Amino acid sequence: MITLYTAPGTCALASQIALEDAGAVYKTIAVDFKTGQQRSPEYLKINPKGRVPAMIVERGILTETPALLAYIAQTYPTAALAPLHDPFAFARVQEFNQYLCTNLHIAHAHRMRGHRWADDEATIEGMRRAVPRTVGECWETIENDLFVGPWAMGADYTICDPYLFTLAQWMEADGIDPARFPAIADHRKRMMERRSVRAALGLI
């Protein structure tokens, strides 16, 4: 069995999304952001990054969001999470994913999580007052270069669509208007739709 360690609000959602999509035996464990069970030394064993998602597996412990999807996508094939037999297209598909892991993501943490990149104050502050913009930025591009449509990447769903679903959830609180970004808009309320997304919250 997979043991998925996640944490409310995080993007371990989209790691659970897709083991839901894909059929997967798998259990979840809450990690506690709130009491810093994150930093105890029982989880460190398990992430020494301190951060989640982590996940378990036969062979051992993978992390990073980008890792855990292409890894479920080529354990079970069947589920058709990725075009894992056209070498180009599944390039393609990492490259969506690492894009919101390396830019949207990086740029919204600027917002709670300055002081990785700062010690001074009034430059975390900047960093966070920027966020609306740089956030924004990375959303544009999104939309209107990366976003193929009908899905992520084009009429297939993927493991990129849980993925963006995800970090879109974050758009208000990032001071951005989902209206902005139609196409984004209508795959996040499409997404709702589907009992894997409701199943990894809890819904159903």
Given for the second form:
Protein chains: 2
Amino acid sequence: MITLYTAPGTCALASQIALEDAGAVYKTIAVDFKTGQQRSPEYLKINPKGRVPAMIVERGILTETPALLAYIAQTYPTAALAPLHDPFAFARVQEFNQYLCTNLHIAHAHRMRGHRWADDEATIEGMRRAVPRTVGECWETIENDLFVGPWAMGADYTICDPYLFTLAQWMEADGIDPARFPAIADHRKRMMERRSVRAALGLI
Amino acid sequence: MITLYTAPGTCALASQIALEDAGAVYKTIAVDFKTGQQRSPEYLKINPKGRVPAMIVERGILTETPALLAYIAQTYPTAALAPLHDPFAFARVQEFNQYLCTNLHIAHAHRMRGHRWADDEATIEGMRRAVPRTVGECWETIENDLFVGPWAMGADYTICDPYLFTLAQWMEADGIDPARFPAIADHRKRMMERRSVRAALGLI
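Alt. form predicted in complex with a further copy of the same chain, vs. the form predicted alone above:
Below: every chain and molecule of the assembly, starting with the one above.
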């Protein structure tokens, strides 16, 4: 039994959707960010980095979304969530997820988690002001250069899709008009129709 | 023949060391950051993100260091640069590299690339001031929680080691005293003795 530590509105949703896609037997444990539970001594024993997701599997604890997604794809090969036997195609999948993680998620994090990169309120506020521009530029790169369609990597649904969908949920709060990015908006709509997404969101 | 686009002092070094470790036949092309060549129309055709590394292989172009490192490990399996047939151990490798990319490299980038996350000089300067603290915290996590030893992931040298070594080269410029992190300092020293590292650095 897999245990996924998660919190509403976080990127942990991507791994949960992938677990649903994989048909995995798992449970979730919600970490309460409102009370700072991610910084409690108990949770830091699970993930010293004080973040979600963390995933407990038979052999230990794993963290970092791109690593979890690749692990889920490799551990449930019959779900065909990644081109496991084609290193070039697998690298393209990883490259896409890496961009989401290191560019889009990071730009987004400057709105709410500025204290990670600054010590004074004026700098934190300065970062916050730039978020609509910086996050918007990431979405331009994704829409124009990285997204293939109909799924993120082309004809086949992969572990890129739940991750893309998860981060697209943050657009409105980041001050981005979803209408600017029609391919991503259409992807979100089609993702919302999938059983795995609806299950991970608690809608069914 | 693989072509690796690189620039001195960048994280592209990690992929070059891994190519040396793999015994790959490759050439490098230096992108001149001083003249902004990474933003030239010619280079943006290779990597629309305007960064290094980019790697041209037979089937196309790949970017993003963690993706390149996994690709190199998978494409040269006899070099044994990652536990390719053990999804859990492979996920641990990817988790480590993910931390370097999304936390350490990003914290570091706030010293020289603050314009990515801010629009005004005061905010950019505020980010720069925090770098010794934020990069130092990343190194504390690596030294205390993530680094196993003698190599990053334990007994076996993996694709984590060239990446760790590459980012450790930035310590001094980021205002970090290497003596604070003896395990990392020892790792740097042992990496410098490797033929692959010396070849990638142009020392032999």
